[in-house]
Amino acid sequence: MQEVMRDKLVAKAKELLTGGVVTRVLGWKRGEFCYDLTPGIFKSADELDKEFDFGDFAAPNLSKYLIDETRKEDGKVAVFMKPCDTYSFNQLLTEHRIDREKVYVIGVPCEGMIDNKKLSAAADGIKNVAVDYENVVVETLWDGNVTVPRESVLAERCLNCKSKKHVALDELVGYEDEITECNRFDEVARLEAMTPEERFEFWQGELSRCIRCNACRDVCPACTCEKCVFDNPSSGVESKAPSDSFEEKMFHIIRAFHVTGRCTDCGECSRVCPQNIPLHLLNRKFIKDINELWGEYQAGAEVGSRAPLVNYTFDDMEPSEAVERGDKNA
């Protein structure tokens, strides 16, 4: 199934290149391992045949790469996007970070992406992987073939997918479904039910593992500042070396505040974290609060929509009401 879709995407990319519609294609290319697909630019049919790939490991959200790609050269760039990626694309358009006239969006279907970390935990020494609708068969270096249920190794964001429908599109290859019901706020509610001391202990344990590699910041479509406040060498917190436990929490909490109302819940921060910190839960907490305080709002659902935090109305909740609500949920 995925090989058939890959061939369709390659054919579509070649058609757009040879027809002069675009000058390059942004997609996924094969990495060092079969499960290691990374963003890549393709400018010829030969490059597409040799390096382009698509399948259960095409997890990277390509929207942020369009910021630089639409600036550094003329001509349109075609980009392949899964439904969840298009929310980030729309949000970047809203913030005027991408020139829409320079992008040709090709929608691709998605039945969920496999989490490399979950797969590695289930089968050690991965040599090759074969995937069908229900199972993942892993050829290992020393344990032979290991079969695991596909659903057990799907990424958390895919198990709690907010939508299988593209919100930005020039052309669709394949099919798409409607917006789905999900339980993405269940874990946030579990944390809210804890005592303040329990929550502090939870996040202290999680954030203390941070090595300040900045992968979460660098991959986040909502983090697009050319100079980050945490890169200021005069701050004393620009790297992990001089940090302490306060700095660990400050970095992630401030980053979460910076993307509040703009985070599309794409989950890239947690996907790339080498320490397996569930950073998406910080963002989801703010999303849940926005929904409860101002009404449901999904960043990136529409180009030009204003987040509640930057859009004043006479019906806005008063600060005292928000504080009272927070006390009740403590």
The other form holds:
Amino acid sequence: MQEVMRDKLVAKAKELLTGGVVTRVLGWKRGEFCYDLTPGIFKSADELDKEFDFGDFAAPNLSKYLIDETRKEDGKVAVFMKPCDTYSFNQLLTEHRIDREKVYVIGVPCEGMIDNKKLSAAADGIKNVAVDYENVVVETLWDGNVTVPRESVLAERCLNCKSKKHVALDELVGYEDEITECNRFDEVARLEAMTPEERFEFWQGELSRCIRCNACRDVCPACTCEKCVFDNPSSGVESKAPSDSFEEKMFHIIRAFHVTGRCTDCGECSRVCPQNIPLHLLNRKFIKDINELWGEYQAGAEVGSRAPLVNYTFDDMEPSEAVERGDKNA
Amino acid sequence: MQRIGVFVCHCGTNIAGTVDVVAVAEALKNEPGVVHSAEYQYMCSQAGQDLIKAAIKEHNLSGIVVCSCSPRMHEATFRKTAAAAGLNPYMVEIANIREQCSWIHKDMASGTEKAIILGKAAIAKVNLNTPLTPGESPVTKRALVIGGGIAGIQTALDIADAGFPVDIVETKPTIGGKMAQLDKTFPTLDCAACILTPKMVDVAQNEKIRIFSYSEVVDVRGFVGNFDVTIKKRARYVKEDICTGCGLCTEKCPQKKVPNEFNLGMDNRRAIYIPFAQAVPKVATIDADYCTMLKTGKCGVCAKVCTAGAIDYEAKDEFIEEKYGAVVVATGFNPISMDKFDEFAYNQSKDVITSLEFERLTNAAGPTAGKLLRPSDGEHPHTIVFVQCVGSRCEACAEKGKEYCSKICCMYTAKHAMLTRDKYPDTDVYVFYIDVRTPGKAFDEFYRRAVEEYGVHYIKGMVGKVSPEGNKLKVQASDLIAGKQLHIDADLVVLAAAIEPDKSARGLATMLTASMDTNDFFTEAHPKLRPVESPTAGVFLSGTCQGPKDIPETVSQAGAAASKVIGLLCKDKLTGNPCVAQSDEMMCNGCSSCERVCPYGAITYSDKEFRMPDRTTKIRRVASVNPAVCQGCGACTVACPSGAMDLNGFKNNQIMAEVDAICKM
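If the one shown is the form predicted on its own, what is the structure of the form predicted together with the partner chain?
Now the full complex is given, and it begins with the chain already shown.
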């Protein structure tokens, strides 16, 4: 259930296109299935009418697509962003990946997105979906209408929503909201409380399912290198499917290190993983550590902020403190 | 393919004692690229170097690996050797099989195994080495001395004497430092002020020296020969160039209750003050924490009495930016706080004092005008107990105190004891000590005079407890030689507090990227052979910021630091380090991570046009490194998320090759 409806967004997009404010609109497009919305570029009112969609499945974070889109041609791009997407957008601005002048950000409030993997597990043969605040009614091919509580199929990142406030904005469609209190680190704390053996087993179980499809990397708004180290033949670590249990973990752990301090915890990695690996937990562990060692830091909360790992202040903790803490956690 | 020569050094028995050097040379023979492998007694000797040169020529070597001591010892030697034989000096790699191998291994088998691994890693790296050529950078012919105590003063005078301009930055309103607070100096008992103040005047009169008093260094950028320093001149609310130092304001100021830090709080000064009579610069300073005018806007007495019109209540902190070729750290020391030493009742009784406070009590310019009187009641003390090593030579695990010997306490305590007995022969003086340490010219003679001629009671043993009772201090101590407990009713107890580096040193070390030891003393480039240089090029050490020292030692170190600075400033150009960072523009994504972490400001960004495979062009923001400014610290290479930054001489693939070579074992 979204407060703001598709038609309102289409109207806004048309207004910007016809008014000449922007030359194209980056939004969500109907996919193969009703629960499958994909990013799309719209250049005319006609295209918007036919293909634009918004609703409880508008999960994709569109900020990363702006890198290429803004470089393609002149003129501004209008983009729709949910609150959490704006953090990624700010982070990309911090890293000079997007020219802010070329973007018109339209904020869209978000009531939480439905995880289509959870939904698929709850109902087979999904034909259509109707959502209200309490329930999701799924029209199915074989079982008639199946009703499930909305909360049971909400995406994990939405259940643990860190902010309903847009941190970057040119215009807001709908209402303004606040940064939310959340318990997103509880699951990390649970893993931390494990013995090293238990933790290893947990991650071995998760990461051994990885098929190295690279979807997590491709969707990640922090993974924007011109040439990824995992695609670079001269890096010596280029590979496809992992060949042993070490490589299974290496890819994800190195990726988590690469995005440390830059990851906004948008959760796209876990959303797109076809193997249901909770990849966001790796990133959250790093965020939790940073918060604990150097004070609260939210990547993307403001443009130009410096992550503690690439900054120095006189009251930074001494490296020995981190070592001692590591010993305690081991 | 490289043609690599391997040279394994015995270093006498330093290496050969725990490493089978012949086996190492033999094992490394078959590594990829190696065409020659030899061992020799002393590779760094002339004969050893000749052997290397001959091999380079005979085998037409393109790179060499020397398995020897730390590169900090002889890397420069072997690079010169290689250059003399026509090889690029950066084709030399050192495998440290001494400090990191033979010295820490006890048995031959494991030592040899590790030496072979280290050799293989170095060979793997040399296989990927490329010849490098250093650039040059100019030298700013001006020096900065941080700290205006005797160390800073002597260094500045010596540098200025050689004709180079020097700036002294001192946090206090006057230069002079701790020495200005002392009474007499051991072992000759000449008055500290009598020998220090002429030097302070010399500094003030020297045309080459500028003094930034009441100032601090807040930012340092750049590198050897080219430091950019920001100095914060704190507002003293008195115009330095107008104030005549007449002192009228300091007599008329109605705010009389300000603890006088120059006398360690044993008396009071006014809110506007001149620390002491011979202060340099001799100008007044308003203490903003106490000045009624600055706090409430009501007073203005000093401005009224100042005939020169030097008072300026509107003054603001000033920031001065200056370039320097060399920086000398002379930040000095402080006695440690006695808060954790409750057993000596320092915080319970005014009559338990530190030795520095004792100096002020016996100083003619001190709170008692030089008369030795008890702080509590102003009576003459008849029994004085001196306690040595308070906070010095503590056990490493102790929660309080320092592990090291503060070095100066034995001598100044002997001095205090002797002077007391000399002036007040009716006074009983006890000194409790762990050891009496008197190495130094005429030092032991001095101490023996205290014992033999002046009748000071030296007792080996420590004071366990001091308890104030009435107007007495009950001192409980042990006499280790007699093997008995002692109880002394003392009138005054003097604690020889350990000394520690000034608190400002740590922040400064960070700004200068100079290293410190665990006690926050600055580390020297080499403890024996380069004692006045910091490992950071262009940063020099003077005085107690490097370790505990007495005045003669401080002055000689100050002079030594000056001579090093002069040696640097004499040069017109410095040969740079070719191991600088480089950005691969094809991989750079323009994120600015490197630019932000670069301590030298060596990285800039620009928009560049790139041709794409599909014949289009694309404008991308990419980083470039100014090799003249880059110091090769490598911070950017680890900050770069794309792996676009690499460090010449320490390229990622070279490091990976080393790691691989080690992991293959």
